[in-house]
Every structure is written in structure tokens, then in C-alpha cells.
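Just one chain is shown here, as C-alpha cells, and it is the form predicted alone.
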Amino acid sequence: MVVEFSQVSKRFWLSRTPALRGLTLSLRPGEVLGLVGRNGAGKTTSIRIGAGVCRPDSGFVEVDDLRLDADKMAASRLLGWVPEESTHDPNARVMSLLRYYASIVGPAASGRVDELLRRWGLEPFRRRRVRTLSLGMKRRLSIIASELTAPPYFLLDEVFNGLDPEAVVSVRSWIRSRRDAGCGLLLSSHNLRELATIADRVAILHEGRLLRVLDPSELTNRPSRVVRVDVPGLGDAGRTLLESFGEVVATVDGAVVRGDHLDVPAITRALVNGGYAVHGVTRENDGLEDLFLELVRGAS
């Protein structure tokens, strides 16, 4: 029970290099297995292959031992694709449109629409069309989509992108429910610190290769090097005294300080002493953004 990419290779027409060059990875059931990269690393591409909607130019996917060239219906009702834009005809009725993809899967999907619609709050919004519907509609839309075959195995691109919070709470909660039913998500994002809340491993693309796929404790264990400084007003001068910490970058509410050992009580001294109005200093992990960037910097 897996979905597996083996060697897996894709150049796209008129570029000079490959998007994807050998890609072999592994999404195991009940877990979120985040995929990272640089703009252009080969994320999306990586979605769509494993989705059947863009095929390789040399090796192959297999889910739960069917192959996804050979078995494409078979394989593809064990898929729930959820893609970073919207696919819909954007002229059809969001009832219409799920009763169509419904019809397609079987009567068991056709009872799930009203109750999927219900959970993903999209009921009052039936009769609209998909032109009129906010990117986060849009998103639960394709969330409600990708559901109807109640599949094992999701692959999600940048499913965060342009939400507002209360819907990256809903999405995020989602993606945990479906992990804890058993299920394996594939999820792509920019949003590393967002990954590293809810991935149980990271796979990091760079240039089409897979350079590393990071365990929990490679997460997790790592050391804080970003202290976030909360002193409303702190003005140039107070990031001055925080230079010699560390790189400094100004924030609405005050300022992030980045660098090795830094030590939270020296900076609060530092600041009280300097007349500043503390209202917090306090650690951030940023685990993965470290890592990610050794990674990248080491192979470029």
C-alpha cells in the first residue's frame, strides 16, 4: 500500500533542462509527506504525474501496485488531486458541477455532495457559479472534488496559497483528519514553517532532483537561530543594538533577529536597558527553513 515515483523523468518542450530527473519517492499510508523547492525545483510537475494529468517521459507511478499508465481509472479513483489553480468551468453552477463529477465516479459519490458541501461550508453558495467564488471557494471546491471517490491518497499543490487564516485553519485540519483516518497526503508548499507544523517527513526538490527526504527528528531537533522581538516602536536606532546579536530585519511589530546561540535574556536585558518597552521576546522554529537552505546552497 503505497504510491511510488520510480525514476521518474519529465523535460517540457523548448526548455533546456528537465524538470524532473529521476524522481523516485515514496508516499506510505497515514502520513503527510511535504514537498519543497525553489520556484521551478519541479513540484508542480511532480503533482500532476502522480495525478495521471501529465505523463513522464521515462519511468512510472504506481499506486497500491497499479500502474497509473497502465491502470489510469483503476489507479486514478485511489487519487484525490486538488491542483494550486482551479480546473473548473468557470461558467458552471457548483451543484451542477459536483452532481457531473458524482455521475462520472458512481452512486455512492452522488451521495456525498450534499454533506460534503455542508462540512466544507460551500452549501449557501450551490447555485453560484465557480467565477464567482473567492480563491479560497474555489480551493474548497476542488477539496470537495477530490473527495468524492473517498480516496486513499491525496496530492495537494500549494493548497495554502492565498487563504485567509480561518481557511488555512480549515484546510489544515482537514489534511490532519485525513492523515489520522489513514490516509497519505502529497503536499506541496512555499510555506516552509506551515510544513513543518503538519509534515511527518520532507521531501526537498532542487533543479529536478530529490536532494533529501528529512525525518521527523531532522525536524524537530534542530536548534531555534530566530528570536522574534515583539517592542512596538523600536525605530532605527533599537535595531542598531540589535545587530550585534545578529542580522536584523524589521518587522510591524518590532523586528526578527537571525544568527548562532542566540541568547533570549541577553536581548531582553539589551532592550529594557535601552529604554525599549518589551513586550516579548521569543523563539521561532525555523528548522526546516535552515535546513532547506543548506541543502540548496550546497548543491547549486
Second form
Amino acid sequence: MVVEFSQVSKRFWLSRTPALRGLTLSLRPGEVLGLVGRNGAGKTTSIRIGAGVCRPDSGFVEVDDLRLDADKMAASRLLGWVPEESTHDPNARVMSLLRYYASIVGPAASGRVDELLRRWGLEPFRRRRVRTLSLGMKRRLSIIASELTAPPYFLLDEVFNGLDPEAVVSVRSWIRSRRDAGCGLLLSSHNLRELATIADRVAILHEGRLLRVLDPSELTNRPSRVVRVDVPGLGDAGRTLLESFGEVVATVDGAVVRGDHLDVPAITRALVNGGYAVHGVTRENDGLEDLFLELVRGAS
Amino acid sequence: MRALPADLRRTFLTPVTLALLVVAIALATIFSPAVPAETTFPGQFAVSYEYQGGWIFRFFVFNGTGVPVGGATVSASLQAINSSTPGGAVGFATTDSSGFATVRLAGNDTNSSVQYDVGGGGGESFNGGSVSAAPPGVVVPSFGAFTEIGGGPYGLVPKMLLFYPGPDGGAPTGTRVVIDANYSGPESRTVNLSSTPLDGPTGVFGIPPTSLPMQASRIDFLLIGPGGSVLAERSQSPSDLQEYQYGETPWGRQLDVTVGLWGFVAPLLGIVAGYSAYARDRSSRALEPVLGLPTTQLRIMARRYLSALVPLAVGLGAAVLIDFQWNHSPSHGFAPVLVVVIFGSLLLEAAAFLGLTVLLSHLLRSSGAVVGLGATLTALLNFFLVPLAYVVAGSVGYMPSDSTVISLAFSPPTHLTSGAVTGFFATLGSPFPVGTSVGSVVFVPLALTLAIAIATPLSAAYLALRRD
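Could the form predicted together with its partner chain be shown next, to go alongside the form predicted alone?
Entire complex below, previous chain first.
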């Protein structure tokens, strides 16, 4: 029981560089698999190929032993796709659009539409045209569409992008609830901090290639290379003082120090001895971000 | 195809589709031409006679396409010249289902003047001139031995119906029909094109389009008797050959207007329907969320294609019905099957351009470009084919022949003109096989349109499977 990408490659028409080069990746039930990479790394292409919206030039995707290219109808029943961009018919009304989608899925889905509309708070907007919905509402509409088949796997493309904090919380809690229900979720994101809090494993893509899949221990045990210094009025002299510990970036309330083996007590002591009013020195868990940058820079 | 009704509802209820239906019905209502009052006479006729101690007049009544007309009243009246028929003589008869009727009159006068009437008061009347007592066994063609029944609309290929019964109404023996081409000018000459023995009282004769001689100033149809004498003759110049008999009738004129208009509008409707059902959603990527559901690209395309065909069928059906059934009650000389043929032809043409729109949607990103290109192509095929032929032929050092230009002007290769439609109808009751005069003129545009209607969605399906 798994979604398996096997040696998937894709080059778009008239494009010089391939979007994906031999991607092999597995999504297991009951896990959130994060997918990170720079712009153009192939995240969205991977997810679109996984959803059956885009065909690979070579390789294939299997969902529970069903080949997506050979048995799209059956395989798609096991997959819910939430695209980053809403491309729903802008002139359609919410309810009629969902009924149309449900008619394609089957009779069971028609009975699920009302319940999903209520659950996602779109019930009051059922007669609104899609083009009048906010970005968050459109994202919820996409999530409802992805749930019509009650699939065991979800492919989520930048689902947090452009959402207000309240919507982020509700989407995050939905992702967790699906994982707890035994679903597998492939989640692409640029927000590595968000991903670090929610993903069980993280796959790093670079220029269409899979660089590495990080397991939970690598995500949690990696020492942080970032320390945030909260010292109002730090000034140039203070930043010069901190440069002996690592790379310094000024912030509104002080600075961020980035470096290997950062010693928080030593930094605190140096600032106090320098006569600064230290409000706080905290280690930030940027392990994923660091690791990502390290891997990507190394690959480049 | 479980979701087809949903696709149908979706396509049908879009403003563009509803506008399409309104436009179709409005055009049909506005441009439906008034039909002039028709005479009660349903067609044309031919008469021959023989003398066997009394006069025997044999009539053959048929409609504009050569189909026999039964139940028509015919009469022949002789004016008295000498004492054998004091006060003259009149005889009546009614045609049988084969269109034949025989009128017998007593008397032995020769050089009597004769009057033929067909179809009663509102029908045709013809002064047959004088009759002469021919030897027994000799049949004299008196009126309309050869009648042009249309060789295809605006076509250059004549098609003649001959009526010449043998003695006692049987098959004529030793007679044949000869078709000659005449060339005038310094090198005037006559070239025989065909010679066909007669094997019955009626026959249809014509020239396959490929045999029509270029530069011929006249085509002669000759009925040659057993002794080689010319019994009847009919000549046509190329300009006459362009006449289209069906267009001479009121229904034919209406058909010219209606189908001429719809021959241009139907493709546009096909493009609009294709835009509404497929091109718009494809260019705005609104089909992607659908493709993420348990369905395939091919199924989506097939459902959308079929859901566009339905409003097209409804719109065109309403237009044809308004034109031919509701605005004007059908009259004789107009077969109900023609309504079906016109409807089918227009739907086929619209389907061809619907398919073209679906195909273009896979080649161009913008739905505006798809519609623009489709509409340009429609206009090009309707209005600019002749100049295009000159440009293309001129670019490779040739000049298109007159027949090519006329053919392009009146029968665009992918558009079903009234000629193609009525010509097709004519073939239903015609002995001409496909490939001869009527057949090729009619079936080329039909076959081309059918080929486009089939090939375009198939090509689109291929592209849909090959490219994203």
C-alpha cells in the first residue's frame, strides 16, 4: 500500500532543461512526506504527474499496485490532488461545480458534497461564483474536491501559500487528522519551518533530481546552526563582536548568528561583558533549512 | 459516460451556448425568405404520339429532379381542321405511379393543331403545334423529349431526362442517344462523347465531370432513330449548363438562401459550441481539476464534444424547422426527407468545425486565438477561395482553369452549399451511380466534410494523449 514514483522523467515541450530526471520516491500510508526544492526544482511537476494531470516522458507512478498511466480511473480514486493554483471554472457556482465533479466521481460523492461544504465552512458560499471567492476559500474548494473520492493518499502542492494564519491552522490540523486516519500525504512547500513541524520525512529536489530523503531522526537531531540575539540597540560594534562566533545578519531587535558549533552561553557572556542589555539569546531549530541549503549548494 | 448529462447541463447552460441558440433561431426567423405562391402543377412533362387510325398521345410527368409524378391530370385537344373531328376533340387521363398516361383521340386529320395541358387550371399548358399522321409503328417526339433535370448545382455537367416510348408504349428498338461536344471558331469541330442504345421509354443521360470537354461551345444531346435520322435534339451552351433547375422552383430558391446562409453560419456555430464546451476551459486550465478526478483526458474530451453537439443539433434543427415547416407550410415538389438531409448536412458541417476547434485547442494556448483562427478559416473557405487559388496557382506558375474557379466559387470544398445538399437529395431518386455526374459533384464536399468531422477530434485525441 504505497504511492510509488519510479524513474519518472519529464521534459516540457520547447523546454531546454528537463523538469524531472528519474525521480524515484515512495509515499507511505500514515505519513506526511514533505517535498522541498528551489523554484523550478520539479516539485509541482512531481505532484501533477502523481495526480495524473501530467504525463511523464518515462517512468511511471503506481498507487497500490495500480499503474496510473494504465488504469487512471481506478488509481485516481485513491488520490486527492490539491493544486497550488486554483484553476476551477471561475464562472461556475461553488455548488454546481462540486456537483459536476461529484458526477464524475460517482453517486457516493454526491452525498458527500453537503457534508464537506459544512466541514470546510463553505456552506454560506454555495451559490457564489468561484471567481468571487478569496484565495483561502478557493483552496478549501480544492481540498473539498480532493476529498470527494475519500482517498487514502493526498498530493498537496503549496497548500499554505497565501493563506491567512487562521486558514493555515485549519489546513495544518486537517493534514494531521488525515495522517492520523492512516492517509499518506505528499506535501510540497517553500515554508521549511512549517514543513519541519508537520512532515515525517522530507524529500529534497534539485534541478529535477531527488537529492535526498531525510528521515525523522535527521530532522530532529541535527544541531541548530542559528542563534537569535535579542539586544535592542546592538549597533555595528555589537555585530562586530558577534562576528567572532559566525556569520551575522542584522534584525530589528538585534541579530541572527549563523555558524557551526554555536555556544549560546559564550555569546551571552560576550554581550553582557560588552555592556549590552541582553533581552534574550535563543537557539532556533533551523536544521531543515540549513540542511536544505547545504545540500542544494553542494549539488550546484 | 456516466457524467455526460452533467457535462451536457454545464455546456447547455453557459451564456455562450444559450446565445448560440438564440442567434440560430433569430437568424432562421429573420432570414427565412417568403416563398412565392406555387402553381399546383408539380413538375414537368414530355409527350410523344403515334397514329394507328387514331391519335395516341403518351405523356410522362416528372418533377424537377426527374422523379415520376403520379396522379397528375393530362389532356390533349385537337383543333378541327377538316370534317373528321367537327368541333375538335379532347381527351383526358391521369398519370399512374410511374408518371405515364395515355390519351387516345379519334380522327384522321393530319396537320391538326394540338394543345397539351397538364395539372389542371394552374398547371402547365403547351401548344404542341401540329400533328402529322406518321406511318404505323413510328413514334414522334412531340414535346420535351429531352429535359434537363439538373446535373448538380451550378455544375458544368448536364443531366438530361429523355422520354421516348416505342410503339404501343414499349421499349424503342434501334434508337440511341448520342452526346456530342461542339467547338466553334477557326478549328470548329464536333467530337462524339457517347452513344447509348435506348432500352426503355425513359432514361437519364449525362457526362461524367472528368469527360466534360474544356473550351467546348456547345453540348448536343441527340436522339437517333433506327434509320440514323435525328428524332429529337437538345443543345446546351456552357453558360446554360450552369443553370440549376431546382433553384428555379420557389422551394429551390428558398433552399439557396437558407443553405447558403447556414453554410456559413453553421461552421461559426460549431466554433462557438466548441469554445463554450472545450476551448475556453482548456485555455483557462479549468479542465485540470477535472482531470485530477477519476476520469481520463479522452473521456473528458469525448463528453465535452458530445455535449457541444447537442446544442448544435437543437439550434440547427430549430432553424431548419422554422425555415421549412413553421414559417411556410411544405408544399408539393418539396420532399420532407430534404429537411432531414439539410439538417444532417448542416450538423455535419458544424461538427467538422467543432472538431476543428477542439483540435486547435490542443495546438494554441489562447481560446481567443482558437476562435479567431476557426472563424478566419470559415470566411476564407466561403469568400476567399478563388483569390487564394489564383495566388497559390500563380506562385507555382499556373493559372487555374475556368472550371476550377467556378467550382471553387460555388462549391467550397469543405462547405455544403445548397447544391451539394439538393444534389445529394437528387441522387436518392437518381439512377446515377456515385462517381458520375451528380455523384462526384455532391460527394466530394460531403466526403471532405465528413473526413474533417471525423479526423479533427481523432487528431485532438491523439494530441491529448501525447502532449500536456
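Just so we're on the same page, rigid core means the largest C-alpha set that superposes within 1.5 Å between forms. In this text, all values refer to a predicted model and were calculated from it rather than measured experimentally. Numbering follows the first chain given and starts at 1.
In the core-superposed comparison between the two forms, the C-alpha atom of Asp230 has shifted by at least 2 angstroms. Gly254 shows a C-alpha shift of 2 Å or greater between the two forms [criterion: core-superposed Cα displacement of 2 Å].
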